[in-house]
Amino acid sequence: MSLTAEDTLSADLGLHWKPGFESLGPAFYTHLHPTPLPAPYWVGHSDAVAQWLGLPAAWRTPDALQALTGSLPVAGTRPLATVYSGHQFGVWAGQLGDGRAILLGETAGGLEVQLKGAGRTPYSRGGDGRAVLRSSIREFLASEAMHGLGIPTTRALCVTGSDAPVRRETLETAAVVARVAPSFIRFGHFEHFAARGQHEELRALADFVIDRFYPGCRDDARFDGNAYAALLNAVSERTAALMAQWQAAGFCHGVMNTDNMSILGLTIDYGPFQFLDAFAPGHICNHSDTSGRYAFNQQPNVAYWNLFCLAQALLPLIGEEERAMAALASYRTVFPAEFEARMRAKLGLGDARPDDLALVEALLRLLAAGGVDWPIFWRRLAEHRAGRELSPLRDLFLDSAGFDAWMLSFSERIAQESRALEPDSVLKANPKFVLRNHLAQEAIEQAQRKDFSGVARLLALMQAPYDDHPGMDAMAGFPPDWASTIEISCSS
């Protein structure tokens, strides 16, 4: 089936939409076109994003420039911005909604697109519904960044800006982003319907979310046909990997509000996330987190806790408090297994032994004393690894003689092997280049005086982080002094 637009003047993007979150009636969205912006202009574009699409080759046409700034309608679409509920910083907020993101549609290939910065909806709570260019060129480079690492993501397809003024903690200009992903529904979504005692629309949510993401959920017959059990068990499953790979990564996120959980386990919402610099495990990446909810150390614990509220929330659908307790159980063996899986394969270790998780710990350890860099040190290891000298990585290290125990512990370890270590898998579980918060700076301050060649610069190193890329080695070295005093926020 074919949507239409209700203009007469359209952007034909070379795409075939279909109803897709739509069909579940108005009491999910409220339709409505984007705000436009004056004369935009392009500001980062990722041509990945667009073959996963099916966008043609010339798709940065100034009508498509004109679409995705959200002031011209795209043709088979009714745009629409979708409501929803939830928990910010660990108290219930009540209706939230898309404030200013707006989406134009699916895909025939099963993709929704969608608008960050389009302009006010009736979720806005009195905000300008708009997006800075510092923090759109933030979340177009983070969405590639972490999809170039292997971490389920948001994608984003391009950052378009305009000259328009948006005031924040000072007067910025205008930018939208557009994001694509299966789906954008989040765990807010079922609270906001369970909240309201709406159990026919969220079980309709569910219903939707099941047939077209969680099928096996109709038959698993571990909760006896209970297909609601099995979602809340299959998302928990979903979360905990996706929450080990931020620890393995040193990711941040910085606002993990339930909001801000996706259904599919993607890494949604880039707001004042941050990859860390220094190892230290109690790191705040959000200026505003005053209460430190949200450390880097807390997020596995804080994931749980999202999912027990999504646990309340589907509750009406479970029907008993024990099933969805079981439901939430595996939570707890998955991320501690992914996430040893996941040193395991950054120390380039084959092998699972009882005693990996010590190893590790002690690790965490030395690093934490000693403020250790961490993407440089498992970059440094993974190239010792390979076949480098030990110098460089042993420099890293102050407490010389606590480096040299732990590595002779290493260095036993790695004789337990079964199998030779290919050289080339340990540089691939450790990027040589990360989206570090002065890289990004320096990318934004460039785009300020309409140079983006910083992003697209940037853009293709994070969309191969794992390769040397000649001549940019200083990209990959250690932050500078002023790093440390960038400050994020919810308004970033």
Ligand code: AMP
Given for the second form:
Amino acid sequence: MSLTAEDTLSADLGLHWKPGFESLGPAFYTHLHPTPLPAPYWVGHSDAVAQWLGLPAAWRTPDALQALTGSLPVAGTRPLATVYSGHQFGVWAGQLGDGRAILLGETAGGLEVQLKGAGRTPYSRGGDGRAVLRSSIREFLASEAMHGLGIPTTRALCVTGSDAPVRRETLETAAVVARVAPSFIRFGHFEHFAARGQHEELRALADFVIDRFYPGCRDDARFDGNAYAALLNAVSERTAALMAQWQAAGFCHGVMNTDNMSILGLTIDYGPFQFLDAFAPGHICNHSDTSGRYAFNQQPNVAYWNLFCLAQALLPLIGEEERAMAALASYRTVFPAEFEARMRAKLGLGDARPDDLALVEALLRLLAAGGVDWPIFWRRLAEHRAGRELSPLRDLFLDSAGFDAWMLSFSERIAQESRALEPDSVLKANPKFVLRNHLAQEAIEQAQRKDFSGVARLLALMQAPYDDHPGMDAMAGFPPDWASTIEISCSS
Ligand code: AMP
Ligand code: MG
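Having seen the form predicted on its own, could you give me the form predicted in complex with the named molecule?
Now the full complex is given, and it begins with the chain already shown.
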């Protein structure tokens, strides 16, 4: 078989591509190619995502390595960077856009593939268009960890690295994450066209999102056929459910700007995120967040604030303000209901009773007062509920009297259950393995020495976080003292 010029100059990943976001037209993006990086190497990869995408079994070819680093075009794609705006730390920031992420395209199966850290774009502003190895490994592992926990998220196919230097606080090296999601559209995309009074584009974007992802909005009787109000309502409900999952998992996003909020209710843009170690409700994981705007316990309120921004952006389409506010209202009921449901599952309670929230709140106060480790508390509670002795759980509390009192009320509550507990269900609600900062950090330092086995090991744990993994118990233990000294800030 002879090769044409096009074959030799591009990589065929074995995927079929279709016009997706591109069909919206040039007001929404700029076509461009990633900027190549020299001598790329594989850092981590997820075969689960490869399968989801429909890649062939032997997908990690030398050409794919080049292509997924942005150093070789992918046959059949016309890459682009999208434009959006947003509120950052509560302040209107104007135009932002994909400053370092380049969308390769959308597969025939409806999945977008985006290369993060693939070079400068017209939206890079002062940035270099790059991402460093450290933050790319964190994003890759976190995406797959959240998926493993059952929390909606963008996914990550792989991380590739290059020795090309990238300057941050110190000199680091470049990496690219190949991210995958049905869509990377953010609240900020809507804010962008609303702020500029481009109502035709705003409507086209909303119609695109409704047709593809929320078709039920076209005939939602609750909103008298106002599809845009129904869209706002649906996004609010998905976001509320996502916040409930974050709070139950002890996940702190760290930079919930409106441009980091997915219109599909996915966790997106992993930066200074952290899974809590000790339970501290006001924990701030982003070193740049000096006011604590994005502290752990602020997340549900911030999400609502962000939805309010989305509502304002959609107002020209929705019509009256009251209708927009009505569309947002369910956030206030869905979030607490979903949060309670998550906490009941973690406690191993099958019935819903009116006093459950008080029981949960008393527990959270006890955990906060003692600075008790969040993942270990819940796993030990689950193990106790599944039949093991109480003492490993009780030993977590200096305030044994406080714990005993809570445990007594919990036991009384358990006695009211209408059905026997299915032990597996409570173990499946409380992961044994969590992507704590120090675990990621150890894998990163190993990877910086070109040993990528730690990344693969963590990935395997995080893909099945509820299971026992023989020989891996140390990875389910308490964090070392140095874990609390890790400082992560925005956009690295
Ligand atoms: P983030 O805080 O990561 O959500 O980024 C906010 C905005 O800054 C987005 O428009 C990013 O694309 C852009 N950005 C972040 N880091 C860089 C970088 N190194 N080069 C270019 N743009 C960047
Ligand atoms: Mg972002």
